[in-house]
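Just one chain is shown here, as C-alpha cells, and it is the form predicted on its own.
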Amino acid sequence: MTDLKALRADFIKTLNSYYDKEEIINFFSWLAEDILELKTHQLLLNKEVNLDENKLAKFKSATERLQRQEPIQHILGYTEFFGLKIKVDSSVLIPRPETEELVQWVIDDYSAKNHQFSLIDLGTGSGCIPIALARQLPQAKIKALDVSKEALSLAAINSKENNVEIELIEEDILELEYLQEVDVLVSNPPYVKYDEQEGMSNNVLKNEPHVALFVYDDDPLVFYRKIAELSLKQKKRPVIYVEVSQYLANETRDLFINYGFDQVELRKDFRGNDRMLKAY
C-alpha cells in the first residue's frame, strides 16, 4: 500500500527548489492521474492505495525529469489545447493559453458563417491551431504549413487522433513567393528576440525548438512582414489573425498599417498584454 499523503509531501519537498508550490501541486495531480491512474476523489481523500512497482517507477522517473526542468507536457507526451489532447515533443512548441485566445477570436468571427471558406495556418508546429479550428469550424477547408518535417509528422498524428482533415504542407514561410488563395490566414510565428533569452526559463530554452521561437534582434518582425507581403499578392486580401510579442505589439500593428491594411486591431490576452492582432 502507498500512502498518497506521504507521496505528495515527498514530491513537493523534492521539487521545492525548482518550482513554486502551486505549480508542483498541479504537476502531482497530472502525474497521479496519468501515470498512477488515480482519480481526483482519490487524491482528495489522501488514502492509502495499491500501486504496482511499475507505476511507482514511472512516477519516480517523471519526478527526476522535472528536477532536470523538462516540461511536464514532454513527460506526459501531450498537452490539452482547446479541450483537445495534443501530442507534443521537442520538435514543436508547447501550446500556450494565449494561443487558445487567438483561436477563439477566429471562431467568434466565423462560427456563424454557413458557407465554406479556406484557411491556412503558417508555422503550424503540433497542429494545435488548425486542429482546434477544424473541430469548431467544420465549414472551413484548412491547410497548415511548417518548415519542419518532424513537426508535420506530429501534426499529422494529432489531426488523425482528433478526427479532423487538414492538408499539411512542408515549406519555409520566408522562402515562399506566393500563397494559394485563402480567405483566412492564421499564424503564431517566431517573434522572441535572441536578446530576450536571459529572462527565459531553462525548461523552454533547453526543450523547445529555437527555430519556432526566436528571430534575430535586428529584424524581429521578419515573419509579419512576409505574411503581409504574401497576403497582398492575393486577388482578395485574406483576414489575418496573428499572435504577437507584447513588447513589439505597436510596431507590428504599424507594420500592417504601413502595408496598406485598412483595419488593424490589437487585442489583449487574459493577462492584459497586447498579444493578438487582426488585419484586413
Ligand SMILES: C[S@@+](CC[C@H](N)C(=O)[O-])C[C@H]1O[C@@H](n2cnc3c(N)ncnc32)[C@H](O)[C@@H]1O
Given for the second form:
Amino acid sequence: MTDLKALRADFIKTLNSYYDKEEIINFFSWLAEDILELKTHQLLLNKEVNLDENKLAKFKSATERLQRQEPIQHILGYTEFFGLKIKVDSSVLIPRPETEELVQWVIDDYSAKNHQFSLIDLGTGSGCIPIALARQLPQAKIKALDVSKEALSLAAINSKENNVEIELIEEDILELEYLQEVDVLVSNPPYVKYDEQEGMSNNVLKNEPHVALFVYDDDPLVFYRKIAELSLKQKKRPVIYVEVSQYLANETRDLFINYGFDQVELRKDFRGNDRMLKAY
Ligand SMILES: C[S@@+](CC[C@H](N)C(=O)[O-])C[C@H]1O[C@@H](n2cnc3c(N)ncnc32)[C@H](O)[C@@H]1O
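Please show me the structure of the same protein in the form predicted together with this ligand, now that we have looked at it in the form predicted on its own.
Next comes the full complex, this chain leading.
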C-alpha cells in the first residue's frame, strides 16, 4: 500500500526549489489523476491506496522530468484547452489560458449567427483555436494555416480526436500575396521580442519552438502588418481577432487604425493585461 500523504509530501519536497508550492500541488493532482489514475475523492481523503509498481515508476519518472523543468504538458503529452484534450509536443506552443479568452470573444460574437461563414486561423500550432471554435460554432467553415509541417501533423491528429473538420494549409504567412476570402480571421502570431528572453523561464525557452514565440526586435509587429495588408486585399474585409503582446498593445492598435480599420478594440485578459484586439 502507498501512503498518499507521504507521497505528496515527498513530491513537494523534491520540487520545492524549482517551482512555487501552489504549482507543485497542481502538478501532483494532475499526475495523480493521469498517471496514478486516482479519483478526486481518493486524493481528498489522502489515505493509503494500492498502486502497482508500473504506475509508481511512471510517477517517479514524471517527477524527475519536472525536476529537469520539462513542461508537465510534455510529460503527459497533452493539455486542456477550452475543455478539450489537445496533444502537444516540442513542435508546438503549449496553448495558454489567455488564448481561451480570444476564442471566447469570437464565440460570443458568432454563436447567435445561423448562416454559414468562413474563418481562418493563422499560425495554428496544435490547432487549439480552430478546434475549439469548430466545436462551438458548427456553422463555421474553418481553415488553419502554419509554416510548420510538424505542427500541422499534430493539428491534424487533434482535430480528428476532437471530431472536427478543419482544412489545414502549409504556408508561410509572411510570403503570402493573397488570402482566400474569409469572413473572420483569427491569429495568435509570434510576438515576443528576442530582448524579452531574459525575463522568460527556461521551461519555455528550452522546450517550446522559437518559431512560435519570437519576432525580431526591430520589427515586432511584422505579423500584424501582414494580417492587416492581407485583409485589405479582400473584397470584403474580414473581422480580425488577434492576441497581442501586452507590451505592444497600443502600438498594435495604432497599426490597425493607421491601415484604415475604423473599429479597433483592445481587451484585457484575466490578469488585467491588454492581450486581445478586434479590428474591422
Ligand atoms: C504563438 S504560436 C500560436 C500557436 C497556437 N495558435 C496557439 O494559440 O497556441 C504561433 C504559431 O505561428 C507559427 N508561425 C510562425 N511563423 C510563421 C510563418 N511565417 N508563417 C506561418 N506560421 C508561422 C508557428 O509555427 C506557431 O505555430
